[in-house]
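Next comes just one chain, in structure tokens: the form predicted alone.
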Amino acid sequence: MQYRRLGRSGLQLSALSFGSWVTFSTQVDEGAAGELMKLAYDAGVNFFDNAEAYAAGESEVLMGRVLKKMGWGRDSYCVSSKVFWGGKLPTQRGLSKKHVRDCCHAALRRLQVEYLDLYFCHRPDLDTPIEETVRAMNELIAQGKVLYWGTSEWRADEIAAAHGVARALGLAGPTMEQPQYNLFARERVEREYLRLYEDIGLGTTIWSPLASGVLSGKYAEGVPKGSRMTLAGYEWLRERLESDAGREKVRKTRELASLAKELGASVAQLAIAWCLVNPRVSTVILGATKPAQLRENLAALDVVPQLDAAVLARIEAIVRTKPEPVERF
């Protein structure tokens, strides 16, 4: 494994890490849970990622029975969570200092753990004051209940005017950003946000690497049985998926695999170490069902070395994403 610190903080995260959305609960089991999360910290993962929303709180849960069973020395791992979904209350909801507060009080309770390595904003709240969740986080890590706070898909200016705040009244700011990244969806992580990592030192804990597993190939001859895009409340990621544009995609994998193999490496294995190319990502964080699937993801980091000049430009012009370059004058 290799680790990455967090932007300019001094954390290390593997640079593959692990993820419970949409599969734990809704796919996966304790038992199977239990399993993955032992696959991945013995290859070196040392951060799994949850968040309050991920089946209504029983993500966590689950999560926090694995971290107990196992036993593993809280020094040697990070957890985070994220606030924003807890419910359909108005008080359940957004970054007010209460529910910023309760959320985190609860993923302790459900994860089992006494604080948070990292906790994010998982959207920005347009009806609560920047400052108000600002000092609210600085709370929460004056107490020790978190170590690291940060967003997840915030525009770079509202993340620029969260550090402002912080900074002016000394506070701890943003340290990270969960934006979505991967071969198809570019623009926020390699253009959007280029000032904030030269300004702040933002790292990245990058979601969705293998574009809600498109990049994985799986979609290829049409929508498998048992895939999360024929799980209920997930319908939107079918209707994307049979889009025009979901199609192209589609097709631009096809093309992604015939060079994977030339590589001896899968389409989804191209597709991680692609991500790992990129310096600014702290880490990728995988998903997984089943054993063989994490191991085969896990094995992206093989595959990192080889993708030299030559290769970059030849996925360049398959996928022809990349975003207009910023100018500087």
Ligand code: NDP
Second form
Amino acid sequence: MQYRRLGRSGLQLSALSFGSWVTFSTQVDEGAAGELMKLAYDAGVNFFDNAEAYAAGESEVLMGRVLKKMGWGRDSYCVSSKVFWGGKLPTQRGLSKKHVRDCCHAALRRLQVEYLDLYFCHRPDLDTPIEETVRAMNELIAQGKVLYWGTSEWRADEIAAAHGVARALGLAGPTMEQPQYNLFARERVEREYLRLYEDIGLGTTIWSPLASGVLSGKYAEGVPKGSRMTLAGYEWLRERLESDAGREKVRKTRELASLAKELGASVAQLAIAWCLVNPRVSTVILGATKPAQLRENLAALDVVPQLDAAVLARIEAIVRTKPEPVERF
Ligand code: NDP
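For the form predicted in complex with the named molecule instead of the form predicted alone, what are the coordinates?
Below is the entire complex, every chain and molecule, led by the chain shown above.
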């Protein structure tokens, strides 16, 4: 495993980490979750990602049971939660001081830990002043319940505003952002956040490196039984897959698969290794429903040295998704 600092913080996360969205509780029971987490941990993964919204809290319950059963030293791994989508009531959602606090306490109970290493604002809350959220996060930090707080899918100006408020108050600003990043979603990480890496030392824990499995090549000949695109509640993902844009992604993935084959790698490994080439990526959060998938994906680290300038240019020629450079007049 390779370890990378989370932005300008001192925390070193494994370059590959493991998350539980969609999978835990819906596709994977406690036994299988334990097998996957152990496989990851034994390979050097030290960060497990979660959120209050995942399976309405059940994903955290499962992860908490596994952490307890495994008995790993609390100083040997990091675990996260995210606040935003709690329940249906107005007090159970968003980034008010009340919900930020309630969500943290509920996550600690479900995960059976004394503190969260990383705590994310899952989306921006336009109805809550940023100062209120900044103060709420800092109170949890002062109480030792959270180590680092961050954002997920916030715009660059929203992250910069939170940082500015925190600095003015002498408080901690967001250490990291959790954006989507893969060969088909690059704008935020490669363009929008550019200033933030330098100005505030932002770290990134990136999600959906395989675009929900599309970049594994599994949808090349239709939709396999039991795959994410067949799940009830995720019809929106399947609609995207079956749209013109989705079909284009499947076509490009086929081409990427031929290139991967030349390198002796799978297309999933190529896609994950490509994320790792970007030094702005602190950790790539993997998702998996089966040990074989996770084993394959963890081996992406070995493919990184093969992605030299020539191979990267060939990848670029296939996907054609590189954001235009920022223009200055
Ligand atoms: P991916 O894009 O890597 O998709 C993972 C899924 O793809 C797996 O569950 C599996 O689904 C399939 N898959 C993975 N590897 C392979 C393989 N080698 N061969 C075939 N199929 C494979 O990541 P996720 O979308 O799961 O995101 C990863 C993590 O990021 C999440 O668990 C979560 O922690 C975080 N996240 C955060 C978000 C946010 O808003 N902050 C949003 C989304 C995710 P299947 O077997 O069912 O087809």
